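Heads up, the chain below is alone and in the form predicted on its own; it's given as structure tokens.
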Amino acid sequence: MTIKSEKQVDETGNAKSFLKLADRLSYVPSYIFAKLDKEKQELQNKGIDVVDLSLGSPDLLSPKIVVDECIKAVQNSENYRYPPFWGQKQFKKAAADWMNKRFSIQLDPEHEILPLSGSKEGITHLAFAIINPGDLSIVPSPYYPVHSRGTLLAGGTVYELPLLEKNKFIPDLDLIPQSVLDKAKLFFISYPNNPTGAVCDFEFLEKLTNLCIKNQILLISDLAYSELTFDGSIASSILQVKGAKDIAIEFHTLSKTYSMAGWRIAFVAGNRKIIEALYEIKTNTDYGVCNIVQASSIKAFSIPFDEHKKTAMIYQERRDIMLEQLKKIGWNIPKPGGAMYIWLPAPPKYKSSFEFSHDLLHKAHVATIPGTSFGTYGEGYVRIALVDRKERLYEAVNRMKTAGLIYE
């Protein structure tokens, strides 16, 4: 049979489409950094130096071992098979151990450990196999832009929870309506924070816990920044609080610890139920994580802590320089106590976090990330990201200054 298709066009003369997006996309917000980040290639493009300090993508390299190990694991044929889905056996027992030597936490590695490709896979995942149509997701604002898209992506609601400078960008939690709380049905935590760099004390961690086991809610803690504290603190698993493991998953990611982003290897840990419902909705999505990649992975648990130790050390040199040199042209900015950003506030001629960034890319030739791009709470800020050598960090400040983008 010839199906018979008339030709439309619009009053431009051009021919109209006939794709139709689905109507989930309209519920989640471009990217604005997109803008951004074309217009950064454009100038590089024509051969202009842009200090990029935009995205979270570790410039250190990954460490000897684990590349020694990759190329002999691409020798091995039984690693062009697929992987299993559950994951390699050898890898879910090295995560297993590498969490109870970290953290003193017992797991079963067959059924409490998930591998993943990089956990903003896993996060997205989650929220399908979980969200309703409709369904509540309690998300701290500004926040890793997955925590919210993923309960976006699947016909869920997101409730901002603050996170405020005069509260060291701790969430109130004794603030949350009790008609949220009853709604609710995930509860997102990450810290050290991306993007505000803050941290958290464990008895944050307990009182938490213990509000979701109230409600009835399942706890999400992205741990991505575990070992990248600074100034003595040392980070916490959610899964180090008394009963979190009834109501709570905790993701963690090889990229930031072992500058192995593009990698794309992570796991999830913790509740068993959680995580097969994950492991439900990755089967009928993916292959699971590619074996070679697992089977390199394994050396990187057995680097010793002391190791990541000198890594932290490394970003708490680049904050110190960059909060130095900032603190010259205006700006007097707390010092975050994890992860590897700066979270910079525009100044007050600035009507909005996208303008600033604006200026500092193209006043400046400085890539940064503008606040509305981690939610609403995150208007008036950008964030810079401590992804280049200490000369670059200075070429960076040098140039704010030359272009007169200062704290007045």
Ligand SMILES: Cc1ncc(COP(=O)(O)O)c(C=O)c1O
Given for the second form:
Amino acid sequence: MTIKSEKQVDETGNAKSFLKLADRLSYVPSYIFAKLDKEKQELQNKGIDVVDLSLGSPDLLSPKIVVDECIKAVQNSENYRYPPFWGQKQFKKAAADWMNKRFSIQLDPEHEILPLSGSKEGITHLAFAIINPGDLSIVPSPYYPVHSRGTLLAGGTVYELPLLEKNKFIPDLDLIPQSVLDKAKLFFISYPNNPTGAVCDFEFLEKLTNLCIKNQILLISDLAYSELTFDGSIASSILQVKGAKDIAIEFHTLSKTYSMAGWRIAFVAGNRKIIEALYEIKTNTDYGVCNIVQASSIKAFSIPFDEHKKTAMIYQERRDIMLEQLKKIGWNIPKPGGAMYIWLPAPPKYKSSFEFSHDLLHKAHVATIPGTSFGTYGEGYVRIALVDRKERLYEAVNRMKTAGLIYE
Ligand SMILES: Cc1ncc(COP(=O)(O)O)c(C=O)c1O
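One more: the block was the form predicted on its own; return the form predicted in complex with the ligand.
After this comes the whole thing, all chains and molecules, with the earlier chain placed first.
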């Protein structure tokens, strides 16, 4: 785009005055976190050491077996072409086998599995396939932001269903007004949960499925943390619930289980019709997952499940260290059962989670995410991601103590 005259350029050189943005950009709140993230980078640019516990981006290494396969796949010129729209057959078969081994669910790899360049992208695309302007999605709040953003970008509205500490961050399904159930098209859930770390039991999944069947709502499960559960608990898939496949799909990502967030690889499993709708959007907007990434990711599915327990133990140990250290400075938080986060209540003197997160960054040089980034019911909390070594977690809490950022 050519900038035509100086008048059309603001003081920073941006073409603001004539750039007419799409209305849909105003439907999504700009990430509050983006402001703090910029401030974090400014501190880092000044050479200040920030303990960065903001994004849930795993610091562990991707599996060697995957990296080795990737080196081979890069050398195979077959992989240089566009990937097949429906995904590589071998990847789909390996993902279906993984679902079967892990959850005893049988899926048709051809029609009931689709690889994605990340769950985040897939969830956004899904909203465009289902939501018309004015349609409603039910999203438990606090939420992983994309669960609401997809609907909003597609012109829909979101009913935030509160996740409260007194209910162990499990939504009270009986409190949803019938008018909301009548109108809703999508219902999102995600356990183990980001940002609260809560886990749910199978009875909850059954009750939710029955509610969605009764009210003809499509159920979208985001099982990003299926293998990151603690203290011996095991996450269930929504597709294990009788009848769920008639109304549900489930997003699985390799980002967390296999520490492959930067590779951008995930898959969706479940109801064929919903997956086909998502596919329609995808074929019109993207080319699918890089062949090299699909070929190497197949190896990840062959890793024995016991290995995942070792990964979960790493996060569990970090969780325990963090909670123990935080206890020494006033926080007494119930143990989250999964995922990789501490959902930390702001000290009562703070008026907003943003203010607390801001102080953590500027007074203790510890980067976190303010709870309001995760929806209305995130206010009053900040999220700590356990994505650094144990020593750095000790360091973070020491810095908080020195800066007087304690719970009182
Ligand atoms: C619940 C949840 N779903 C999905 C994602 C993103 O997955 P992907 O890397 O596959 O886009 C995250 C990342 O933090 C998450 O917390």
